[in-house]
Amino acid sequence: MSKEQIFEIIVGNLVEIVPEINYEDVLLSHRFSDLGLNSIDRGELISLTLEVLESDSSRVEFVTAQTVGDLVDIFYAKL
């Protein structure tokens, strides 16, 4: 699987928690805060993500990421 294809799956998945996110609007560089995600909606993100990809990745991996692109970074780098 591709960054690119990891990317469309968190961003479909932020868009699915909140819908105020509009789909071509979020960048790599994009910051969670800046998009409007607490810690609650971040772990929200994160595991509905790890479903998508079918990881059993402990989420206490991802919490380093700030950006769109850090996560991307760590599932890439998951798989």
Second form
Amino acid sequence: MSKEQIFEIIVGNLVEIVPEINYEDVLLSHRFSDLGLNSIDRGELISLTLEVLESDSSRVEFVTAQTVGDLVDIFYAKL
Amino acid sequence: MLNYEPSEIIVSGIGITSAIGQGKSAFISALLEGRHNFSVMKRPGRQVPFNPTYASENRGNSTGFLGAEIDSLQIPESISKKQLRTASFSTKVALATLQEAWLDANLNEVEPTRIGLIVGGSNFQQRELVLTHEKHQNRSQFVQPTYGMSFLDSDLCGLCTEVFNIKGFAYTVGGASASGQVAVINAINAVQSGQVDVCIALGALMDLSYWECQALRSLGAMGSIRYSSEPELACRPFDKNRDGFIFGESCGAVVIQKSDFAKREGVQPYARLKGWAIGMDGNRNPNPSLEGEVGVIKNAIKHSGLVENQIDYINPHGSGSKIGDEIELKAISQCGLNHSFINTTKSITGHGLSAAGIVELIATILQMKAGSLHPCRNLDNPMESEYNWVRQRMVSHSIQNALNVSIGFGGINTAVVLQTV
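Got the form predicted on its own; any chance of the form predicted in complex with the partner chain too?
Okay, now the whole complex, with that chain kicking things off.
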């Protein structure tokens, strides 16, 4: 799976969690806080993405991600 | 002994969502017309899934659970989609219902720390829990983290306080099918004691799953398969051919305050809450107690300062259960209330369980304002004739003093006396 595909999955989940976000507006450089996500929302995002990717990775490994790009990189490294 | 008259307790706002309509106007119109919404329930998680192992017992539509469901819930646009995403159905309905009561009582003009919220009901999100468990069966690692919040009934309190900026207090109270009235009585106490100036009592929508439906049917409380091919005939409280209660989705909210609390623009009192009582039978089981019911009815009337012959209308519990309806009629007789008009809101709305006590309090108040009593559905052969039944047609009557009764599993009885303003 490419980084672009992971990015699309993450953005799809982001929009599900915060429906007020426009899919097209999300960039790799966006910080989660800039997108209005709190820590609970970030937990939801990680869970939803783990489910789509059917990954059993521990959530602890994702907590350092501050930007959408960070999260894409961590998921990509786990595949 | 008090040397002053305590301020009167009034209802200053109402919100209602039910299977027969959302909002006061739609609700009272449907009640007065006797318009129901009973059918085989369709909401996901309400019917036993097909299991080929037990194919002969499969619950298809012919033997499915009957009830009245809300067709389309209108949620105010002011509530964000993000907030709604992880809200349970009970919470969404509560938000919509509370919004109506909030605007009705103009609570934006009240200091947030002086507003309380008491939610009647416990374990009212059962269907949501079942759907979550089934979705993640054998893959529990993917359950959403927010389930850790939303499985709690008190999540409804949290979200309501966030959306409406309530900062006094908010908590749930459980009293089975009397939960709504328990919330009302607690709200009255909170206002009388000065804990808050305004308290909202909300009867939460009991979101049954097929597990509860099956157990309640097996218990003999919920209607059997007798009327499964004629759902419109199944809900028939106080009729000789009643067959148990029929579920109905509903949620109600009433705003309670003292009559001398700050006047707010556009706010008019709906009714006085004159007397109330709560009592236990000392019995864990579902069976009712004549002594317990007589006790709360007499205590509520005594507390109101009225006498029995001044009660001109009764909104009974009237669930349609075999033994429950029998005992309640005996209690009404023993309390000298055979002269009072009686109808049954549940015959039109279905039984809201945790919400019933407040939904029927609202039905009483709206009939008071309308100057009419709604008809009963399916009261074709009343169990007893010596009561003042409102039957197939609505009756013009200006309610002066009303009695509203709730009864719940576990031996809980409550009664409230209301007076017109």
